[in-house]
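Let's start with one chain on its own, the form predicted on its own, as structure tokens.
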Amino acid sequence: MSTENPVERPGAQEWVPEHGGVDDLRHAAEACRGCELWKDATQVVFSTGSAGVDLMLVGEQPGDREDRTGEPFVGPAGRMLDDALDAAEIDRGAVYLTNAVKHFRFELRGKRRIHEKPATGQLVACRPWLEAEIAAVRPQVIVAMGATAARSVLGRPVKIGEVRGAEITAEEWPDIRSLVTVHPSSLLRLREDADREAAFRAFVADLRAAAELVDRR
């Protein structure tokens, strides 16, 4: 992978179209060179869903499977998310699903591409896309899945354990409710079945709480 300092890149703003709809944003993102991640990624992975939905879910970044297919949450974490949405009785087709960072950051080990957490500079560089998505979609509720997504949505770092499941209002979007939960990939790292089942139930409860925030509007 490139070792170029992500902080030195200009950020995505110059590639983000003004007043663009979701389809405009997806098309424009293909040309984004706001940080160095595009150099090693197969392609940009933008979002699924359409404007006007009530619920937006934001993850960290695409993984290996997502990078190869161009679609978010189609790998193991995506299957976990699908199961949780089903358990929470939320239709995935009625959700806008995206990531805080649109290109896959990884470390190459032999032939394997191992996920690496996005650097702060890469997160900041990519945030204009999320801002434009929120403006285009205008969801009632945003669910930030994981600390990286929470930092992007709220504009500041938070500890998941301190804010999880609680209604939060981001200063930038005072009319949109936000809720922070874990990333579904964290459930996959639990080795004990009992631990994974308990974590899954808690994750489903957070998704249900987000749906209830929508219903209260």
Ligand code: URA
Contents of the next structure:
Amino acid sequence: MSTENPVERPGAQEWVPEHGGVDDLRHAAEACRGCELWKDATQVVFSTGSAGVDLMLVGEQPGDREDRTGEPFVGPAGRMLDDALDAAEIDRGAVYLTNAVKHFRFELRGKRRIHEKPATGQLVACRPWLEAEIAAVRPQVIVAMGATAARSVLGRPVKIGEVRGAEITAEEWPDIRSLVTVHPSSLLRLREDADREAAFRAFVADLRAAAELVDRR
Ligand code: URA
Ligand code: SF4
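Same protein, the form predicted together with the ligand this time rather than the form predicted on its own?
First the chain shown before, then all remaining chains and molecules of the complex.
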């Protein structure tokens, strides 16, 4: 991946342990200074789930609630994701849930912390964690939710509308099937109920398609 936005720091690689499982990664990430995002964040938000599960879901970065609690997808986007997983009959406890970037990037407006998309350089800096997670978990299928996650999982920028729902093999992980879908927070931004319902159904269909890729092996 190119770094169009250089970061002040060298990337996460030097903090990633060479051996060990997901718990070792989780623990090591607390000390990560691979980019500047740790400075203003409360804590690292790593992942939930364990090695050996079939399905890995990748989001963008923790939000405000996640930053405060240390858990991924516990805020409004997480509730949307929970509803969609329920509708797709996928047990959240049976998936590995993580983000492309592990610290919350935000802009302060008054007292409010407003989500800000991670810069490409921050995405690149944080990618060694995702690579290590994939190596440790060895999922059969990875679902990238949104453009940021897709870029990190596939190693190249893609347009969601062009690739969503289809099975993709990322060059780096030839034995893992990947699938790109929207980010659940994109549904929260839709104002009209009908639009939101249609988008929700399409999101659920993508999650089902991912679960079917697991079953097909
Ligand atoms: N959005 C994400 O991409 N990840 C989270 O953990 C929460 C919101
Ligand atoms: Fe390290 Fe990623 Fe946090 Fe940057 S965002 S400090 S690379 S864990």
